[in-house]
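In the form predicted alone, a lone chain appears below as structure tokens.
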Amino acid sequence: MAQNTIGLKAFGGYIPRLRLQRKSITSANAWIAPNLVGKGKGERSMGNWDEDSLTMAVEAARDLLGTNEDRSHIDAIYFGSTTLPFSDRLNSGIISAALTLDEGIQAVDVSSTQRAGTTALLQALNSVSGGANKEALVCAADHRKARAASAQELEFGDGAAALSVGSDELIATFLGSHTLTVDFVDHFRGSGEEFDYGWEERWIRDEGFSKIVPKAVAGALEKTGLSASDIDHFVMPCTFARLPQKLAKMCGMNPDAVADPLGAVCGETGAAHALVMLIHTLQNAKPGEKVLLAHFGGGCDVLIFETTELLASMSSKRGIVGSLEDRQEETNYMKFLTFHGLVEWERGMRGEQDKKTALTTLYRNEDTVMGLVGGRCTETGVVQFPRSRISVAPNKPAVDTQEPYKFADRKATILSWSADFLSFSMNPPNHYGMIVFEGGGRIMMDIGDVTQGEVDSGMEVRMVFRIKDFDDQRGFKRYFWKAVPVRNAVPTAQAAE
């Protein structure tokens, strides 16, 4: 039976647009790793050079929250990831700033296990159930590195998921959970190391998954009073072929209930993958169906939900289904290695700038930089970016009349642009231009996720939160907003190069 009337209120998802064809990987490495040729089917998601766990989590959360500027209903945020950009800085605090959430929220990072996503979700459910929070936002994302010519390079993918947890207007009711904590080391990544070290597959499959998962599932079913035959969807990340079907049978579930692991079209997105698969399942589920979510790693988390009639209200969400449909094939394996920092390459003299960030300036302009918040003159209504003491309204330079004005979710188009091969870029040519916003305001900014010849004046764009540049000397990442094309939009003006 349900512990309390709590559950999921909404979801959002994000998979990077680039999809590296696995054949490109196996072909490039066939001389040294011919044993991997058989794994060269399908594609894996590939974060762009300016994407990491934080930027993907922000995009998944924006998909969930929509364009409503009032986000005061969110009073907690939990971020699960094993690839946090900062080891000692509140990563969920950066997400909160980008989403312009209220300052009074609780922000928590959850890491160090593949179960970080489901653990973050459990913490959110417990906080709402206990009355500490009314509505909590859960984000999970991973952007893992793998050695070239390794199986992980083919199996991994990049992606993010977001869920909101509350006690009313639920799309899925939380029925209960069970967790096993077992120090079973199937893989590990030592402190300061870049890559995972994995143990022998048969050991992981037979001693790990096959013994721990059924025990955890049985515990969850016992707590909820359900039987295995009640489960309509079995969601469990696993890169071993046909093992989820075997586990379902061992647990007493119908093997046909096993959810698509998305390995062929996305790859496994690490700590986020259980939630990525859950959202993908919810986008195809019907009201009244029971979903069992399990994630293995240092034991196993199992959560059970039952979908409601309100699930249909999510039909307009992009989610994981929409993200998977928005794809661009990538066959350049060297670009993948470069974007993931796996090769040393010559950046030229223009790439040798010292990118030190003044933390004082960042703090004083936090909403401008992290939230893309400009100003609106309360006397004339003129909007501007950045906000300043003196209004830019023509012939009326009012002083101290600016109120915060959010640009991030407003419609915009490209007024003028340049594709520059001379300035340094991780993905030349460097596209940037003047972006004009519906309702007023313009910002000179970078244009991302485009190929040469694609950009044009009048093209509709949307804002995305991305890495601006790296301070390699001090290990700092600087974030800002960029414009990316709205793919289905029709240009409204002639080119003006």
The other form holds:
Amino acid sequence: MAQNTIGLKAFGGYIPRLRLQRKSITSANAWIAPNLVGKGKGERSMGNWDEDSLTMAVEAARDLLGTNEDRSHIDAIYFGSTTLPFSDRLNSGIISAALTLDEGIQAVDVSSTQRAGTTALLQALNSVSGGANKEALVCAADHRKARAASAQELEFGDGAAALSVGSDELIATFLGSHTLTVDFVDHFRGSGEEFDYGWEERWIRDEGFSKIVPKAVAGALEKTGLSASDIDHFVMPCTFARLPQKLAKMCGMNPDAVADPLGAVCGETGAAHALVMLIHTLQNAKPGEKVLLAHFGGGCDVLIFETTELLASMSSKRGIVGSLEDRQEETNYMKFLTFHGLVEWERGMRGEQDKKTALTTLYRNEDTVMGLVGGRCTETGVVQFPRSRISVAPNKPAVDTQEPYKFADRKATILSWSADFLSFSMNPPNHYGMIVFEGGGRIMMDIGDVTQGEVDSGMEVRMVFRIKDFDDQRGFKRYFWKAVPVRNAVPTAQAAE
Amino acid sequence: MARGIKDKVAILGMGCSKFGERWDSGPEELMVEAYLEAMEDAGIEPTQLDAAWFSTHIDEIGTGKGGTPLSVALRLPNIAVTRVENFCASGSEALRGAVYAVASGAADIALALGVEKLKDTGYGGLPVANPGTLNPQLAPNGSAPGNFAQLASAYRAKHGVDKDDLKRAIAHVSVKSHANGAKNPKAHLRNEVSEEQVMNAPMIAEPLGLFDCCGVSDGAAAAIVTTPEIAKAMGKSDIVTVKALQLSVSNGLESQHNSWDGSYFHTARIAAKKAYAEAGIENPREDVSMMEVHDCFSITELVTMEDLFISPEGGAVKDVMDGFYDSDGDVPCQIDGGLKCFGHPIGASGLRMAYEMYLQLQGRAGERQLPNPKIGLTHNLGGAPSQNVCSVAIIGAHDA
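Please move on to the form predicted in complex with its partner chain, as the form predicted alone is already shown.
What follows is the whole complex; the chain from before opens it.
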């Protein structure tokens, strides 16, 4: 048992809106991979061209944090992913900047294993338990790449989860954990490689999952003094059909406790998936239920939680349930390949621009670019973006009167827009326009996640953190904020009922 | 208000190259073409020039920075040459420099020449400009049509104009310009087009189709200016003078303050008011004989009719559809074919507009000559609706 009562304070989830229909993958590849035709059922989440692990993690964390501008209660961030955009630049630091977290926080990237999400969560729990941090934010995300016509292409999905860990106002109490570290290589991805290399499925299933998971579960049960029959929800990412039920039985758990692996509606989101499934489970769980969370990979992490009455306080979160409801079917397999950089395509002369980023400029304007922070004139109250020494207030050019003013979570509408076929876009036509914010301020910005004919003046939009540009010459990515339509799909968590 | 420049400066001569896909010419040849016509028209020798203003926007495509490209191409006698650049209003800026030099007495005779060689970029449409260091991290990767198209969405929202009605009105703008351009031997595009052709053309940036966008062309235009007294002393009659030259530049209000609704050009309204005041025009709808405006896109021309106070607020659609701006309408607009048919060699366009007004005022516009015009207005925009520079110039008969 943990010495202090610690656990989960809140959750947030993000699954990209686009859902690639698996049938469109298998039918396009049937000529070369007829063995996969039978797997052409359901849909997998598909990040838009401007989404990656980092942007998805930010959106999950924003779901968790809500619109409260004061984020000083977060004193650490742990980011688990095997698809970190940067090998050497603190990825969790980028998330922190986008979330406008305080500078004095600890930020840690956890990677190199499918367990990165659960390991990040364990690190957070340890840090709070040990008193190093009061409230730690855990993000996990993966944007997995697979070769065309591979089984992974069908099995994988993109998504992110966020959890906060603390010692009061808990929605789930942490009961204990156990980790096995075993150099069992079911798959690997060499440094600098784009794709995973995997071994035979039967070996992974029988020698890997079936031997390592029960042992890890037994260890966690022993540490917590629980019996397997106490477990109400068994959360474990696994793409092998019926294996979780078999493992549940082997461990002595009720097979009915096995959580939905979300394969039919999402696909496996890599290092994020245990947390994605956990949040999905919490959104359907009742108070007083015990959740056993396991993630296999280089061994196995097992964590056990017990939900509390406060779970109902999460009813306003989109979470995974809400994210899955906000969906748009995508049947264009070529678009998927293009977004994932798997085909060489003609970008035209306008796609030849050098996207070199002036790092001095980025740093000098960091809260403007990364946090969407503008200014508010303390004399006139006029709000503007970006901040400037002399205010834009008409006929009142006050000097050095502006205080930081955050735009990211404010309501906004489209004033003017166009769908542009001329300028380069990864997903033409290029939608952009003047976005005006409730309470003042406006930004000419990209409009994302829209289809042609959908946009009009007056449409309500919200801000999302996205990839702005790729600098392929130097391996850099630019991030900025975009407007996306506010749609009707609202999360409906059973926990709130 | 300042005393202004009304009638202090006369146009002594003007020249304009053939606009188009000038595969045969570099910027030097285009400059010389416009210059020689202007010099012959003015009837002066190069040694009589006191100073020159040179406008070009995209120096990366072979024209070059500084004043030397003009001085070298024209073999000027080591006079002062100032390069000016103010987005698409650069040509008007060159004219302003030359006119102000003469008005101040610093020069007796001054040259303004603008040029742009766009067809060496390889792009359809304007090339992608270097956006600096901060801007590309924030701003959309947009284009000129995408920026100007936004006028349409905001105009529709403000005035409750039906999408199809606005599309048809802006189509009429282009049909009218093509009809005019077809009569102009120096225009790039000389074909008439039907409203249906314009309406059904491929989309460039919604709602702007191919025919809603001006052409990409090479060209140069030049003006030689002096005082009316010197012009008279040189034996000139039918003297055309400058009545007003105004320039208004955005200060970030449109792009940063919610008081702008996106449907019009804030700067254009300011420049127009100042220009009318400088020229002594009280009722522009009645007093302006003809106009060349910055029709980079059809929607730009439509909203400009209101910004110049020719059409009432919200009334441009009706005026356009009624033919008010057609060549036989009350205030003919784009008599030479406009940017729509001349294309838009950025540094040259403002001077090209003045050239048409000058020819019309002197009764030398050939097949497209209007009956007895007195006052001509040119309007030249640079940038995008949310952040721009706008020039309004008024020229007319000396006695008008």
